[in-house]
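Presented as structure tokens, the chain that follows is alone, the form predicted on its own.
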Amino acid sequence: MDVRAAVATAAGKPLDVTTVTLDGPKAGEVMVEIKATGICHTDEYTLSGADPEGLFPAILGHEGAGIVVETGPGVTSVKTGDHVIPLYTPECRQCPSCLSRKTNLCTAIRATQGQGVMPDGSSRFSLGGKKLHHYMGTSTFANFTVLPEIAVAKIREDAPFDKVCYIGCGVTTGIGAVLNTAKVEPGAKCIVFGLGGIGLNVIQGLRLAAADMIVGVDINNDKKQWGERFGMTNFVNANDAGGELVAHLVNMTKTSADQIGGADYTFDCTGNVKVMRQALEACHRGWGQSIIIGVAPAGAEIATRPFQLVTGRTWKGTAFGGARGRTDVPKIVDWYMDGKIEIDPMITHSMPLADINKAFDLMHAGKSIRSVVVY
């Protein structure tokens, strides 16, 4: 069938909005009509050419929501008419990783997903008879897409697509990093580096966890108001602190009873390896944990003095906030619908597919938290 899509023809070039061909679902697959999709920094990372695993031509997009319109043979967990969120981190519930209960990183389709194809090794998208690559197993920059059954989360039908699509990545990644990866306890002192879409959701998660001190760090003073809106208690402009940022943050967290200082938990949402080091070193001696969320450029490495780790600080990484997609995403949709978390204020721009390149311009200019394409 013919569908409308934004095609990434080559690295560094604007997306080409055009008509492409989509084949129907095969065994264990579903076709979803995408109703809305967010534009995430990860899409920009791949489009820029910085992603070493980036494949072209491809249909990008991984933060969507829509309706199942067709199911292939053997599909049992969803049916035509179900509302779903595509999952770039699937949940098969059968592979060693899923069964371990120690990670959310399902390996059932990881190999083919990274090759830009469906589990059988072929693509469902083509243009002029030539294959187009899938992206992160989702390709939500098309108004219809085909996904493995294990890569869709069934959600309630009264949830607005143009808001809950954000749960497909940004919301779940930020909140999940707090609740699943760090397991922040009430009363904790926390620092969030980078107050973009992910950072603001980390702050939301810290508010849910009843953290006592939530410090936001950014180089843009405009982010102060955003952070406070979602629960931030203190703001620090990293440029104002200069080379003394870590010392400044440690001093902020000192009390009369604890003159060592340092955060119980820090979160890097920048992807900057220098900031990752600062985040670790701003942790409390003996028990501080630093969670890396931001994606660093290809080939980048993190460094610190071994003393920082020997004295009890811990570095952790997280993907999709440690969430098990089919299990956890519907719960987060419920939290939104029940008013426990906010999404609407972070959707700063909406546009039709024809204007999708404007979303990337807004992102580059720092004028958006999240832009959403509504089909």
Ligand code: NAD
Given for the second form:
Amino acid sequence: MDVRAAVATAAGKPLDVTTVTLDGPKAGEVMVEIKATGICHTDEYTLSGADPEGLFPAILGHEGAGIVVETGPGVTSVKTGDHVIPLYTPECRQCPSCLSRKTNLCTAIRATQGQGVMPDGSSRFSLGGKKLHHYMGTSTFANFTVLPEIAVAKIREDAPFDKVCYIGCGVTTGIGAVLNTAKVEPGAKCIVFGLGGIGLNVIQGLRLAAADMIVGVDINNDKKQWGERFGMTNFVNANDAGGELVAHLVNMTKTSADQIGGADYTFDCTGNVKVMRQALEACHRGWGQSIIIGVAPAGAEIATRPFQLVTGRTWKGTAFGGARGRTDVPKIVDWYMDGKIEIDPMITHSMPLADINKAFDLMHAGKSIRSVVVY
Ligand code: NAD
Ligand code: AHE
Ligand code: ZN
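Now the other one: the form predicted in complex with nicotinamide-adenine-dinucleotide, given that the block above is the form predicted on its own.
All chains and molecules follow, beginning with the one already shown.
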């Protein structure tokens, strides 16, 4: 069938909004009509050419919500008409990773997902008879897409697609990093580096966890009021502190009883490896944990003196906030519908698919928190 899609034809080029061909779902797959999709920094990262797994031509997008319109043979967990959020981290509940209970990183289809194809090795998308790659197993920059049934979370039907699509990545990643990965306890002192679409969700996760001190660090002063809106207690412009940023942050966390200082938990939400180092070194000696959320370009490496780890700091990473999609995403949708978490104010821009390139311009200019394409 013909569907409308934004095609990434080559690294660094604007997306080409056009009509492409989508084949129906095969065994174990479902076709979903995507009603809305957010644009995450990771889409920009892959489009820029910085992603070592980036493939072109491809249909990007991984932060969607929609309705199941067709199921392939053998599909049992969802049916036509179900409202769903596509999952770039699926949950098969059968692979060694799912069964380990130690990780959310299901490995059932990761290999083919990284090759831009469905689990049987073929693509459902084509243009003029030529294959288009899927992206992150989701390809939500098309108004219809095909996914394995293990890669959709069924959600309640009264949830608005143009808001809960953000739970498909940013909201779950930020809140999950706090609750699932760091397991922040009430009263904790925390620092969040990068107050964009992810960092603000870390901040609202920290508010849920009842953290005492929530320091936000950014290079854009406009982010001060954004952070405060969701519970940030202090703001630091990294450029104002210069080379003294880490010392400045450690000083801020000192008390009369604790002159060592340093945060209990820090979060990198920038993807910049220099910031990742600052985040680790701003942790408290003996127990501070730094959680890497940002995705860094091909070839980039993190560095620190091993002394930082010897003296009890821990470096951790998290993907999709450690969330098990089919289990946890419906609960996060409930949290939103019950008013426990906020989404609406963070969606600063919405647009039709035809204007999707504007979402990337707004992101580059630091003017948006989240842009959403509404189909
Ligand atoms: P964004 O562009 O909305 O926000 C990034 C923020 O970082 C901006 O406010 C920017 O001003 C700030 N920043 C840039 N350089 C900085 C510096 N040196 N010091 C402090 N702040 C700085 O991006 P986003 O959508 O919030 O994504 C953030 C990162 O998280 C990206 O790398 C993205 O790819 C990654 N990400 C990871 C996961 C995951 O599962 N691990 C999920 C989603 C996004
Ligand atoms: N292809 C990239 C991987 C980037 C990455 O780490 N992606 C995150 C999700 S970011 C969502 O906005 C992720 O899920 N990682 C786990 C995985 O299996 O990819 C690269 O850098 O190679
Ligand atoms: Zn994302």
